[in-house]
Structures are given as C-alpha cells and as structure tokens.
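Okay, so here's just one chain, in structure tokens, the form predicted on its own.
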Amino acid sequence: MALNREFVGRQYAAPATYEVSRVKIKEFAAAIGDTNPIYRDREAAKAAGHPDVIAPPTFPIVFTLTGAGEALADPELGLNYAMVVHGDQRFEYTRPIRAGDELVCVSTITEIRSVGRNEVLTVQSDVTTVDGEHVCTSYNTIVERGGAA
C-alpha cells in the first residue's frame, strides 16, 4: 500500500531537549570505533580548537529521529515498518556538536515516492541549541519495500 502523500511537509518537534554530554559522546565514538581523541579528550579537543569534546559525524543519528518516529508509527502513514531498510543518511554542519550542547530537533517529513514496487519517505531534521543557534541539518532515507505495490 502506497504511504500517504498527506505526510510531506508535516513538522515533529521532539519531545524534550538533548543534553551532549562527555560521556555520551565518548559512548557513541566507542560504539563505532573511532580513536579520535577529540571526542574523548578535553585537552586534545582544544588543541585542535574547540572549547570542549565534540561529537562524531554520525552522532546526531542518536537523537534526530525521536521526534520523527511520531509520524513512522502514526497508521495513517500507512508504513510496514517490519519491511523498512535503511536507504540513505547524510548531515550538513553549521559547527560540531559538542560536550555541553543543549540542542533541539524538529523533523520535517520532506519527501514520499514511489521507485519501482518501493515507498522512499525522506526525514529532514534541524538541529539548533536551545538559544536557537543551527547546529546541524539531517537528512535520513528509509526505504519500504513492496510498499507501492
């Protein structure tokens, strides 16, 4: 079944703020094999300039889908999510996410198609601080297959 089209353009602000902290960030760069000591070194971070550890690229994939899951679990989508694969992620920065970052994320459904027998549904997420300074921009890809047909 076709995802409904109503969706684009709907916005899902996440339910509460994120707080980055050290250990969160050291976590997640644990988690994915990164040795960069910017991201678990205070000190090797300001060496290479910044007040404080930040994040790798891929971090804010931990928290920029919380308030789009709203929408993917809504059943007017009309979304199988048992036949979802990951289609495509991509992240534009303003500057890094660091330690200390109280940040805010509002997800926009931006796109729905169909390729072939498939349903594409694109997620934008913007990333700000609390202050509203942009952070960061995600784009996320998921891909329902049979879904069109």
Second form
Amino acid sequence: MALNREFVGRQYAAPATYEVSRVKIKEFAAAIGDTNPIYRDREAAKAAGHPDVIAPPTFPIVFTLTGAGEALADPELGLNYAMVVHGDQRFEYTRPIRAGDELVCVSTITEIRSVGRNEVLTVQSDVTTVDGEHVCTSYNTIVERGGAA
Amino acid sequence: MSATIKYDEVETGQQIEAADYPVRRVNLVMYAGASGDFNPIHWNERFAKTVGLPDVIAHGMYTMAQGGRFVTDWVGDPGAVVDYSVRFSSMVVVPDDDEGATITVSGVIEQKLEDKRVLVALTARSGDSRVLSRARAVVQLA
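We have the form predicted on its own; now please give the form predicted together with its partner chain.
Up next: the whole complex, starting with the chain shown before.
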C-alpha cells in the first residue's frame, strides 16, 4: 500500500531528553565489537582531548528513532513494518556525543517517494543539548519492499 | 580531538588496509539489545523466512558500525569522524553456525578537503556481495 504523503513535513519531538551514560556507551561499543579505550576509559578519552568518554559514530541510532518510531507505527501512514529494510543512513556531527550529555531529539519526515515497487521514507533527526547546542543530525531512509506495488 | 593521522602525510588515492569483521548470531543478539532494534528478521530464522529472506540477516546498522570502526581504528580518535553515510546495498546473511559471516571493509582517501579534513570512501563486502555502497566518511586529521 502506498504511504500517506500527508506525513511529509510532520515533526515529532522525542517524549523525553536522552541522557548519555558511560554504561550505555560501553554496552553499545561491546555490541559492535569495538574495544577502542576512548569509549570506555575516561583517561583515554581525556588524553584524546575529550571531557569524558565519547560514543561511536553510529550511536545516535539508539535514541533518534523514538519520536519518529511513533509516527511510523501510526496506521494512517500505512507502513507494513515487516517489509521494512534500512536504505540509507547518515550522521553529521558538530561534535562527538559524550557521556553526561542530555540530548533533545526532534525528528521530521522529510520525504516519501516511490522507487520502482518500493516506498521510500526519510526521517531527519536533529540532536541538540538541552542548552540548544547542535551535536549531530541523523538522516534515516527506510524502504518498504513492495509498498508501491 | 587528537587524530593520530596527519593531513600532510596522506595522499589522494591512498589505500587503507582492509580488515575483516566476523559476525555471528550472538553479535546480532547483543546489537539488538544495545540498539533497541528487535526486528525478528535479525534473530528469528523462522520469521525471516516467512518474509522472504534466505535466513537471519544482520542489522544494517551493525554493518555500518563495522565500517565506522574501520575508520575510527585508522584515525585513532573516534571523535574525528564528522560525517559518515552509507547506503545498504545488500544483506549480510548470518547462518546459525560457529562461523557466521564475515564483513570485509577497505578504504581509500578519495579527496583531501579544507580544514585538514579528508573524504574516505569505504567498500564493505560479505561473501560475494557488496553490502554497503556510497559509504563515505569525512574525517578530521591532525
């Protein structure tokens, strides 16, 4: 089923701020098999010029989809989640995410289009600190296989 | 930030030595837990097959993370990665055995940018398939 184009431009704020903890960064780094000490050891992070341990570049996937996830589950959108695969992903950084950050995430559905038999939807998530400092922006494009057939 | 690679010491076209990253079912279970992505196509073979997949497949983001690891291992400081983007062009199929699958990542300095930044183009393969395309990282060098 074609996705509802009326969702383009809709914005979703995450229901709560995301508090970045050392424990979560360590867990995520372990899950991707990455032993870099800058993810685990404050002294190693400080030696590299960071105030605390930082998160791997793909870490924002942990929290950026919470707001948009609600939108994607809206029956009015018409997305069959079982047929969804990840199409494209980009992370653009102003500075690394680090332990102690309290982050605000606002997600916007920026595009819905048909590509062949598939429906393609892009969500942009802007991540800032509670003080309004930009940290990173995530661009997440998903593909619903057969959605446009 | 303190990248260990100096901008003046890299050239356009320079290769970054390939690395292999194994992926077994346990890695996908850990990744599901850490990322919060519990889509059953990443851990339930029975479900994966009912939606037309050959077997359980890795999270695209797991594969992207291995490409990220390749870049951060090269540059030293993960904070040096200022932009990282990929297209997921093929699936990484992960059989339920002791071998699992292997993701092989290689890279090349595609362009030297301003402010001591470089554009690194990545290639990621698993088996005969190219699993990432248009994989690019902008990295701040020293």
